[in-house]
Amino acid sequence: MVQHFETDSRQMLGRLRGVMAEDAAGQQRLDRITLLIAEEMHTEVCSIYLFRDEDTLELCATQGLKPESVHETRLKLGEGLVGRVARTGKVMNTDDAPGTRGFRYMPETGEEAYSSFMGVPIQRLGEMLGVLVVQSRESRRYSDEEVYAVEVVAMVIAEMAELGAFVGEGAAMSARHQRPVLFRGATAQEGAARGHVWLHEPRVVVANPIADDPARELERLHEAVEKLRVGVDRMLSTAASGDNEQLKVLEAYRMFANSKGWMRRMEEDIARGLSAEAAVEKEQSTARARMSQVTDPYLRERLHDLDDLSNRLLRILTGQGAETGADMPADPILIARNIGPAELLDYGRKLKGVILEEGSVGSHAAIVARALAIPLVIHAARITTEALNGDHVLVDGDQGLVHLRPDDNIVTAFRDKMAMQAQAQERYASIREKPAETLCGERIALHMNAGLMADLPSLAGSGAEGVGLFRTELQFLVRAHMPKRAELSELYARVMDAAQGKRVVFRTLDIGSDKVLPYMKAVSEPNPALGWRAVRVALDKPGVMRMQLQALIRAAKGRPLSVMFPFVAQHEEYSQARAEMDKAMERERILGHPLPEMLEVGAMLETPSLAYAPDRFYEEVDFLSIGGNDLKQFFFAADRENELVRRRYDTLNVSFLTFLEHIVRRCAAHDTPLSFCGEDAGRPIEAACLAAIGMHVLSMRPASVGPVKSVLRRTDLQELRAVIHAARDAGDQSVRPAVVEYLKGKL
C-alpha cells in the first residue's frame, strides 16, 4: 500500500514537470494542474486558491466545481475551511465538510454535493500563498499517504508560484514579485529613504523541485550533508573555548545534521519525487510554519538554527553563496534577517537604509544605523521572503514602514515627503552657525551623539558645539577580540584632533543587556537590562575599566579631557569608578606620559535612583548626563524592547517632567553641569520642552541638530513654560496637546 502512494506521487509529480515543460500561459498551467491531481487523487473535485492580498482567497482554478466561479470566489482569511486552511497554516482532512466547525457553503461553486474535504496550505518557508483542496462525494477521511502525497504537491506548486509559472490577469494571478507589499514594522533610526534592495543574504532559489533520478537526488543530499557536518564540526573546532553560547549554538547545529529524523524524512520527500533541493526546503518550510507558532523561546531558537542549518545545506547543493555575481545598486536599501554591528559597518556609508526582520531598538545594527544616520526598520516580518536584489523600495524611519514595489502614487507622496525634507535641510544649513538662541534671549548648547570616527565630520557639517557623548562599546562590539590599549588610545586620539578643540565626553564601556562582547563569556540573567551591565561590570572586572581609561588619558596628549561613567544608580558606584580614574591619572604621572589640562570626571544618570542621591554625590560629580532612553523606561516600567508596552509612555508626561525638573532643581542647587542624551533630545517638540524646564544642553544624533535649532530660535520658552504649567494645573496627564498647539507654525 505503501508503495503504490508513493509510485502514486512520483507519477504525479512527473505529470507536473510535463505541465511546467509546457509553453502555455498561466491559467491554463493552473487550469491542468487541477485536472491532473483530481485523476491521480480519483477525486471529483480539486480546486487551487490563492491570496489576492494579504486578507483575501481567491478561487484561480478548479476541477468539478461551477467553471464560471472561478475568479469570482473569494474567501478572507479564516473564512470557511478553506481560510481556516490559510490562517492555520495546518491540513484539514474530514469526512463531514458540510458538518465540520467553520464550514461555510458557497452556493456559487455547486460544492454542496461533496461530503470529504482535504485542505493542504500551498506555502513556500512559512509563506503562505494559497490553498490546495481536494473533495469527494462519498464520505471518507484521506490516508495519510494521500495527505503526503497532496502535500508534496503543494510544496512544487508554492515553488512554481515563485518561479513565475501561474502569472495571469487579476490581482491573485499577478506576478507575486511584482506586487506592491507594504510592511509595517518598528521604528529603530528615523529618517526616509528611497532605493533599490540588497539582499544581505540572498535566497535560493530552487529551480528544479522535482526529481529526474531520485537515486542520484539522494546521493547528492547525502554528499551535501556530509560536507555540512564536516563544516559544523570544523566550526566547532575553531570556536572559543570559553564561549558557551557559541558552543550551545554549534552544538545544536551539530546535532540537527546529525539528525535520523531530518535525514529520514528528506529521503521520504526524494523517494516521493521532489529533488534533493525542494526536500530540504519541504522541511524548512515545515521548521518556519512551526517556529510562527511556538512562543517558548528556547524552542524558537532551536527552529531558528534548524532553518539556518536548512539554508546552509541549500548553498551546498545548489551552490548559491552570497556572492551571487549580482551588481550592488547605486541606492541600497539593506535587506536581512538580522545582522551583526561589524557587518554592517563593512557596507559603510553606501547604504541609503537598513530593514530587518528581527532586530530591536537598542540592538548593535541600530547603534551603527544612528551612527551612519541611515533610516532603520525593524521587525518588517518576512521581508527576506519577499523582496529581490534590486526591487525598488521606500523606507519610513519616522513611521516604521516599508513600500516595497511601490505603485506610483505611493512614489509620488514619498517623493515629495523628501523634497520638504531636503527644503528643510537647506534651511537648517542656512542657520548652521548661528546659536540656538530662543526668542526670549536663553542659549542652548546642542551637541551631537557619536560612536564611529566616521560620524566626526558630521561634527562641523551639522552646526553641533561639541560632542556630549561618544559611544566607545562600538570599538569593542565589533571586533573578535579584546582590542588592545595603544589601539584605543589612537583611536580616541584622532577622536580629539577631529573635534578640533571643541568639547568629546567619551562614555566608558557600555555593555550587557543587549550588548553582549563576542569574546566575553555571556551571563545568563531573567532581566538584563536591569542585571549585570555599564559600570556594574567595570567595577566588578576592573580591568579593562583600567586600560580604557588609560587609553583615554594617553590620547588626550594634555589637552582637556572629559570621561562618563554609564549606568550609575548610587552615589557609591560613582565613588568607585571615580577612584579608578584617580589611580590611572597616578599611574600615568608616574609613567611620564602628559597629564590632560583639565579633566572631568561625570556620570549618567539612567535609573530615578540617582536623581535622589545624597547632597555629596552633586558635589563631587562634575557633570550629569541624563541618559534619556534608559531612564524613561526604568520611570514608567516600560521596556522600550517590547512592542507591547514601549509605546505606552511619553515624554511629555506630566510625571515624567515633574521629575526631571527635581534633577534641574538639585544640579542646579549644587551648581552642577546638566545635559540631556538620547532620542528625545532630538525630536523638536521634546527638545523644546526640555529647554523649558531648564535643560541648557542637549546632545542627539547629528540629523537632528538642524531641526531642533529651527524650532529654539523661534521660541520664547518663558512662554512655553507658561504653557506646560497651564495643562500640568489643568491636570492633564501629558502637556504634548497644549505644546503642540502653541508650537504650531513653528515646527
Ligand code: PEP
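Since the structure is predicted, the reported quantities are computational estimates derived from the model, not experimental observations. Numbering follows the first chain given and starts at 1. We call the rigid core whatever largest set of C-alpha positions still superposes within 1.5 Å between the two forms. What changes on going to the form predicted together with phosphoenolpyruvate (PEP):
- With the core superposed, residue 64 shows a C-alpha displacement of at least 2 Å between the two forms.
- Taking 2 Å as the criterion, residue 704 does not count as shifted between the two forms: its C-alpha moves by less than this amount when the rigid core is aligned.
- A movement of the C-alpha atom of residue 18 reaching 2 angstroms or beyond is seen between the two forms when the two forms are aligned on their rigid core.
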Contents of the next structure:
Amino acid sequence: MVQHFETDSRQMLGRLRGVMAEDAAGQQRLDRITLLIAEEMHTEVCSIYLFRDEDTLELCATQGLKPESVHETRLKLGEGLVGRVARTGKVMNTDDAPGTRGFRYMPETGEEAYSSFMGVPIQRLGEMLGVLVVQSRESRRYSDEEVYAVEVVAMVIAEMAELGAFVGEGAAMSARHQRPVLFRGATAQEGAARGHVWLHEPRVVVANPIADDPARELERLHEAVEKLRVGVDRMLSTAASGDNEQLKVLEAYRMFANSKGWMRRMEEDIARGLSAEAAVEKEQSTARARMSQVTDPYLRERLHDLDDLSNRLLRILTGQGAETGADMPADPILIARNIGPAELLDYGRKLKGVILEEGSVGSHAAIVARALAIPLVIHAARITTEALNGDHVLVDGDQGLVHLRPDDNIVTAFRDKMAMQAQAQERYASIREKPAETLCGERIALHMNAGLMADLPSLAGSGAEGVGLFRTELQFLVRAHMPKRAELSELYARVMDAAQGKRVVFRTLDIGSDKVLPYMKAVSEPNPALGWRAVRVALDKPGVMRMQLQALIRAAKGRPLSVMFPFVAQHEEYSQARAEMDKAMERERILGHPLPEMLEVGAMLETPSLAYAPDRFYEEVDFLSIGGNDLKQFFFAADRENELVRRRYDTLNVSFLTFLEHIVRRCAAHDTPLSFCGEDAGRPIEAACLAAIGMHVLSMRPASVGPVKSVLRRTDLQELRAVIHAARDAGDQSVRPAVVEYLKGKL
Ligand code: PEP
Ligand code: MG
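Same protein, different state: after the form predicted alone, show the form predicted together with phosphoenolpyruvate (PEP).
Now the full complex is given, and it begins with the chain already shown.
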C-alpha cells in the first residue's frame, strides 16, 4: 500500500517541506506554494484564499490568475464556489465551474477561461482558515487521488499557518492567534476578571507535519495506537462499574481505538507523506468538521469521544502531556472544553476566572466555581482552538462575554468597570462590621452559603453573620470514593472551628437530579429533577444519611448544631428524617459521645407543596429555609438548567412574590424561623424585595453580602412594600419595573 501512493503527493509534500524550511517572508512562501502545486498537479491555476475576518475570504496568492487581483479579490462566506467550500467545509470538484450553481464571475482575476475547479477547505481541527483552489482549462473532473493529494497539502498548509509561516501585510495574513476575538457565551457565575490564558489541556503542536520515511511513521503510529489501546483497556477495567456515563465513553474509546476505518485512513495519510501525528490530526480535523454539522446529540457525543481519543494519541506520539513545562501565569484564567469538579478544585483559588466551551449552569464545575467565587462563562464555542497559553483575556461573567486578546479600547472600558467594582468593594468593606439595618429600622440577618472548607475565611471577610447553608454534597461530589465518617466528622469540626461560634446550618446530602455521585449507582430517570433526589434518597436508603448525622454530632463535640434536610415535600418526610436524627442522638448518647448543647433540625422548602403542609408541620419544624432555586423551577415549571426557559419567569413576578408572602405569613403564625437561601437572596433588588415582604434572614454567596447590605441600609422597607403592593394592585406582571424605579440611586 505504501508503494501504491508513493507518487505525486509525496513529492509535492517534499517540495512543500523545502518551502517551509526556507527563510522567506509569508507572502513569498504562499507564492511558492501555489506555484509548486500548479506544477505538481499539472494545472494552470492554483490559488490560496485566507480569511481576513470571520466572513470574508481574500485571495492571498495565485499562480495563473491575474497577479493584480491578489489581496484585491474578496468573497463573502458562501459567495461563489470558493465561499461555498469555506461555508460547507466540503471539497468541491467540478468539470464545469461556470455552469455550477453559485459560480460568481470575477473579471479582475481572468478566471472565466477555466472550466475545471477543485476547491478544498484549509482547516485545522474544525477551524476554517481558508480555501485551496486548483483550476484548469481542460474540462475534467479531478480524480479521487488528486483530490486526496490536495487535501493532504491543504492540511499541511493549515499546520504551517498555525505555526505562523504566512504572516505578512494585511488582515488576511496577520498572525493567527493575535487577533482580538469576542466570544458570546452564557453566564454561570457572575463577576469580572482580567488575566492570562491557562489551557487546561494545552494543544499539541505538530512541528513536523511532513515525513519522508513512511515505514518509520507507520511503525510509530502502530506503537502509539497499541499504547492507546492498552491504556483504554486499563481505564475500562478500573472504571467504577456503576457509572454508566463513564463506561459509555470508555466503550466508545475502545471502539474507535480498534476501528479499522480510522486506522486505514491514517495509514493512507502517512503513505502520502504525512507524519504520524499529522495523520492523526488530519482525521481529527475531519471529525471536528463533521461535528459541527451533526445535530444528533448521541452522534455528537461520539465524535467528541473520537476527538478526545485523538488528543490522547497525539500526546503519546509527541510526548507532550498536559505538563508542557509552561509556567502558569500569575493571574490565570482557566480555559477548557469542560472540567470536573475535583480538577477545578485542584486549581483552587489561584484562578481568576474560568471559561468553558461546554458546561451547564448546574454542573458540578459551576457549583465549585460558585463556591470559589470566580467568574465562570460557559458555552464559549471554539475558545479552546482560539486561545493560546499566556494570551491576554477579559472575562465578563455578568454578560457571559469573553474578550480574547482585546484591543486597547476594550481593555480601557473593562478596566473602568473593574475599577468601579473595586470602589464598590471598598464601600462594602467600610460597612462590613455594621448591621444590615434598613432606613425604617428593620434588621435583616445576612448569612452566607458555603460548601468547601475554602469558603470559611469569607465568613469574616464578607461580614456575614453565619453560614445559612452549608452544601455538604460538594465534599461527596469532588471525591472518587464515598468519604468515611471519620473524614467527614473531622471536616465538619474544622468548619465549626473556623466559624468560631457563629451559626452554621449543615444541609444533609442533596444528591440526585443534576448532582450524581461518581461512585454511586446511577439510576436512569425520565425527569431527574422531579425524581429520586435529596431527602427521598436519604429516607429510602438511610445508610449514608445515618453516617452523615453521626459525623455531624461528633463534629459538634458538644457545641450547638444546626442541620436541615433538603427537598422536603411533605410533613411525613420531615418527621421520618427527624426521627433518624433523634435515633442518631440516642446512639451517640449510649456510646458516651458528648451531645450538642443545642440541636435545631430544619427543612428546606423547595416544593410548593410544603407551603400548604398542615399546621403541625410548621409547629414541629425548628426552622425553614426556602431553596428559591428549586422552588422557583417548580413554581413556574421551568427547568433551572434549561437555557431556553430558565430566565423566562422573573423572581419578582407578582404570583411568585404573593406565594412567598403566603409562606411568610404561615411561618409568622407559628413562630417558625424562616430564611431564604437561593441565589436570588444575593441579588440586591431581589434581596430588598424579599426583605420587604418579611423575609428577615437571607443567605447568599459571600461576595453578595456587601452589595445586599449596602442596598438594604439605604432602603425603607415600608416604602418598598408599598411600592410592591401598588404594582400588584395595578395588575403588573412583575414588580421589577416599579421597584427599580423606586430604588434608582440606591444601588
Ligand atoms: C435552592 O434550591 O435554592 C438551594 C439553595 O439548593 P441548591 O441550589 O443546592 O439546589
Ligand atoms: Mg435546592
